[in-house]
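Given as structure tokens, the chain that follows is alone and in the form predicted on its own.
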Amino acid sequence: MDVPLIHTVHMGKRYQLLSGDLHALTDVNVNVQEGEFIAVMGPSGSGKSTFMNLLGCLDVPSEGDYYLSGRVVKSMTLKERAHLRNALIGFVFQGYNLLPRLNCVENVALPLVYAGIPTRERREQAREKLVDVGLERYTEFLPPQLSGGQQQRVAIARALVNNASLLLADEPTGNLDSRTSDEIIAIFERLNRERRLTIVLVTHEPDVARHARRLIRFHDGCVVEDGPVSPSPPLRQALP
């Protein structure tokens, strides 16, 4: 069997207060593999951010391991933690984080720029993954003259230019109506149907969840439930 994109082992982290320890998550196990869609739900308080934080080796467990593509993350250091975040792991979030005095183009390659990618190579790579998003006519855009649904769509061209492997979302459809949340849904689908790749998304609408093929649900730090999701309806036809 192939080695999971992702695999955590009686993972676990605390938190030390001044009123004493707070375990954040306790005792999780996970595999991932490459091309999965998945959907992370729970209350607020539950652990979710705290998983995706590692998942996105932006911090480390406090117990157990966790394994990305193979590579025990908890022994690495900052820096080749920084590396290979930046070699596998693209990340959306709820508030799109655009550069507002940047066009679309140039916050797509932002990433690329601290790759050291010469301008030309990066800026050609930023209009290929903003066709990918079907936004080709809107490359010289600023974002404040864009919709929420069109930041949002930017945002995931630049959190796929570097060719991740796996895409991190925190709430990408919170601030969006539902036909547009549709919209974005629709390309998450589309990435990891045709591209294969691996999307674990956290959410708190079960309408959302409903389009991933796994949910993971946490409750006080433990992993409650872990299965298949439904079949969800058809998505309304996306806009450009």
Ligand SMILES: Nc1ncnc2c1ncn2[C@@H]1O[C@H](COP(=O)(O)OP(=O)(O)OP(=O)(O)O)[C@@H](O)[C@H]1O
The other form holds:
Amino acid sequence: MDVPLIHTVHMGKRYQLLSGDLHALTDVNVNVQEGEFIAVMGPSGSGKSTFMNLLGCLDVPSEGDYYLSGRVVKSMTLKERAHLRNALIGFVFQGYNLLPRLNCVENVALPLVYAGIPTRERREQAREKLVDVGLERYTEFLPPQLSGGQQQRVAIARALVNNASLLLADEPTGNLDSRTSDEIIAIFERLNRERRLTIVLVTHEPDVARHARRLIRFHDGCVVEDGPVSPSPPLRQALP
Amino acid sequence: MIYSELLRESWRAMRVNRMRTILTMLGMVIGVGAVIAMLAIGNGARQSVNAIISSMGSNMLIVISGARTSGGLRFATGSTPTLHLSDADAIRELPGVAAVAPGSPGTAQIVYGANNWSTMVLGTNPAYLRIRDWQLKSGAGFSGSDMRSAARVAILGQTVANNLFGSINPVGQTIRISNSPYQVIGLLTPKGQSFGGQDQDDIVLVPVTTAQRKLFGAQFADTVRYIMVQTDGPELLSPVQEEMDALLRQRHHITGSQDPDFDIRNLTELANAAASTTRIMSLLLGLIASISLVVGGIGIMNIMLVSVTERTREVGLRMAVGAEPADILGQFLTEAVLVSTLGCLAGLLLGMLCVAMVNQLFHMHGVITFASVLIAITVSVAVGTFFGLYPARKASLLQPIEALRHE
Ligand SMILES: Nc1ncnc2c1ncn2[C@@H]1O[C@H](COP(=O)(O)OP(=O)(O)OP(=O)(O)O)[C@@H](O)[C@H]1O
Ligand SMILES: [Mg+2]
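Would you mind giving the form predicted in complex with the ligand, to go alongside the form predicted on its own above?
Below: every chain and molecule of the assembly, starting with the one above.
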């Protein structure tokens, strides 16, 4: 069997607060193979975002280990983690997180700046990704001139521009109406299907989760459910 | 991160907060402008002091006649002439003495045709021009027979010539000094202002013998007010001063404990003291100006801190998509250095403008040297780096998630 893209061993995250330790995440053991499409659900405060931040190497676990492509994230330097985020991971946030001063192409090209790619190539690749998400007519627009759905599509294009193998989306449709939300999910589905892009998506809406093929449910920082999304039959299963 | 990208990013950030950037820069503009102007003005002042010193004559001692105290009363030095021409002759024999010139000054009314002019008339000898390093523009100096016969001949300073003769060459003309006719035999080159701001060219020279016997007769029987002494070299100034003191004490019969009836001053020393005062002054001015540069730097730091706080989310996002701490550090540092450098360039212009204006208004010769421009640029890059470093470091040390969550 291949080295799993994501492999966590008793992964936990503890925050030290004045009132004592807070276990945001406890004993998470999850394996994710390349090409999976996973929905993460759970009540508010159950540790979903914490989980995503760990997967995205924005943070390191305080307990256990996290292997990304077989490499221990915890023992990497800040610089190595930055390179990993740059080359391997694409983020989509609930609040889009576009830089309002940069136009769409520049926003999408941002990860390529840190990859050291020259300006012209950056623009070319960024434009391609904007075409992918159906925004070819908005390349020179500034984010505030776009609708929420359009902004989220720009953010997706940005997550894709470095040809990441892992797309992490934390409530990407949280701010969108159901129609726009469907469009965004359709893009995710297509990317997963056509490019075997690994997607982990946090959502509160069962309607959105339905499009994934595997569901991980959190409660109080623990994984309480990990299995195929019902009712659609699982195509492939990668349970530990 | 590619360097041109850093510059472009910084430029963009500066343009977004245009007003803020300009105000921040203003601190640097004023600081650099002040430093440049002060250095130039200090330089100019030093140059004019040096010009005055060299116009005074070099390696000079001056003996001023008159008791410092007399019967318990203290008189102004020079108020009673006690030096004689024979003293001057005796001093000339001392080793290390290059030239000696007596001085008997007085004020007189000079008349030429319908013009008249009141000025200082100085009785002296041919060595005076040599000691003062003063050239004749036209005509000749006093001859030995002029001195011996107390001839009624005069050498005019430029100011006197201008006032009496206008554009006519005065040499060969006859003027009246205190109603006696004198022949003008020479015209001096202009020397400009002295330390006290006096016009050194407002003067008429006559032979000292003429001054004593014919011009100020009653007042200066055989005495002179002062004696100028030039030594062979600067290192001889103090030995000659000591020997002169001993010689004059002996000639004037002054025993060890008595106060002498003369006063020897080292003019070169005084001049050097004045020069070093000017140097210290210009240094102080430069220092005060540098303080405004530091204040400008603190302004940059302040704004950069605000900017880092404002852009925390942006920093988080950049880190999330792959920026290393070094990239973030570079971004904010570039911005700080860019602000300070642009401010510095504008400050250079402001400084040049100030210097040009001061030169115009006060007839100074402040020059902006290449070195001072180089210093200003180096210092402002250093200031930008120094004061930008802390905010930039602060930004680069942000935790990606904390930064992303920042509101
Ligand atoms: N930086 C932090 N410091 C302290 N506690 C934190 C921090 N970040 C998260 N937590 C705590 O960890 C727990 C899990 O938070 P997390 O953001 O992962 O929840 P979530 O499942 O994403 O919730 P939501 O659905 O509302 O986004 C919460 O109790 C939260 O208060
Ligand atoms: Mg969350």
